[in-house]
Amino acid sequence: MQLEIIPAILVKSREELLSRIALIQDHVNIIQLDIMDGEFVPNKTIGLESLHDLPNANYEFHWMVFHPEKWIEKTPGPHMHLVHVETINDFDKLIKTVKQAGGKLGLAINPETPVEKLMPYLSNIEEVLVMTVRPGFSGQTYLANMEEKIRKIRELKPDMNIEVDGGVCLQTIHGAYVAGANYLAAASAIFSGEVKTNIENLKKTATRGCQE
């Protein structure tokens, strides 16, 4: 499976919002921008009002957000739309709008939702992103014990991407990648300090394990 590290961006601004973009889009090839309700999570960040003609990228939504399908809807495109298992309604209404948008889907879980909620919809999506963190808020620490999680769905679909996301750092990443995860997001690991070579030790210290 193709190894990406994939930045993630969570702001309160457009202008945040295009900064972060300007300093990964050459990096990388895939960000993901964190979109949240407040509701769904404790913690709210830009809105609709903010995607609007966004650089040329390839993005990945990571919708926490009550009826994801509201805000799919309105951002067209070929963009992966990843939605939480949780908030999931009518699945039926969720494939059609994600395909009238252009895009693709795929699902998030939660640390504490059980691996056993991803296996009605395995068959019908594209990606599964497993949290090692409780969503919300950036730099929260790794929750290691996810990455059983990681390794029974990499056995369940050994063809998938399979994303993790929260507290990836130096000290994680080859845990994470090791267990089955193939897309690496991170926050504060990329954009504290220099992106691109912050990107570039996340690559390697994935797949050789952290230098002595």
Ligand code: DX5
Second form
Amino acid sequence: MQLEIIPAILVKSREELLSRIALIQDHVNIIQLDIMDGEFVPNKTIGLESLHDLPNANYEFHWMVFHPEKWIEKTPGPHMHLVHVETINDFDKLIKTVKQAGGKLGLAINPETPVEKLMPYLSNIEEVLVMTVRPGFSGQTYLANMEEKIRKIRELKPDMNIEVDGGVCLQTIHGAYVAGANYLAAASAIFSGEVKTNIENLKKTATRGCQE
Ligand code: DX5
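Could you please show the structure of the form predicted together with the ligand, as a counterpart to the form predicted on its own just displayed?
So here's everything in the complex, that chain up top.
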């Protein structure tokens, strides 16, 4: 599976969004945009008003919102839409909305949600995002026991992209990779300091582990 280091952008203004995209655009293949509604999670980020005319890049939207369809239908383009399994009401409607918007569907799962909740949907989605923190804020501690979820999903879906998000850093990235995650998202470990070096170091450490 292709290994990707994915910067997660969690910001409150379009200005910050554009400056973060510009910082990392040339160094990665995929950019994650974190969208929070202040209801599904106790934090609010930029909303639809900030998402128009984005620079050309391969985006995945991590929808930490209730009623994701309402957001996705207003976000057209060939994007990956990562919707929380906890927010699904009508899966057929969700798939239809994503297709109409020209996007692809992946499902995200919170730490407290049992992995079994994903099972009915696994053959109809293109990616899984395993949260290794409770979504809402950057800079939290990685929950290593979520690696069991990653292992189970990898066993069932050897060819699916499995992403891990939350507390991913030089100390934790190898564990996530070994468990079976090939998409490794991070915010603080990328944006604190020099982004290009941080991305290179995360990539090396994912496969090799910490050398010190
Ligand atoms: C969690 C967000 C994550 C988070 C990652 O609420 O979905 O993307 O910002 O931040 P770090 O890498 O700092 O844990």
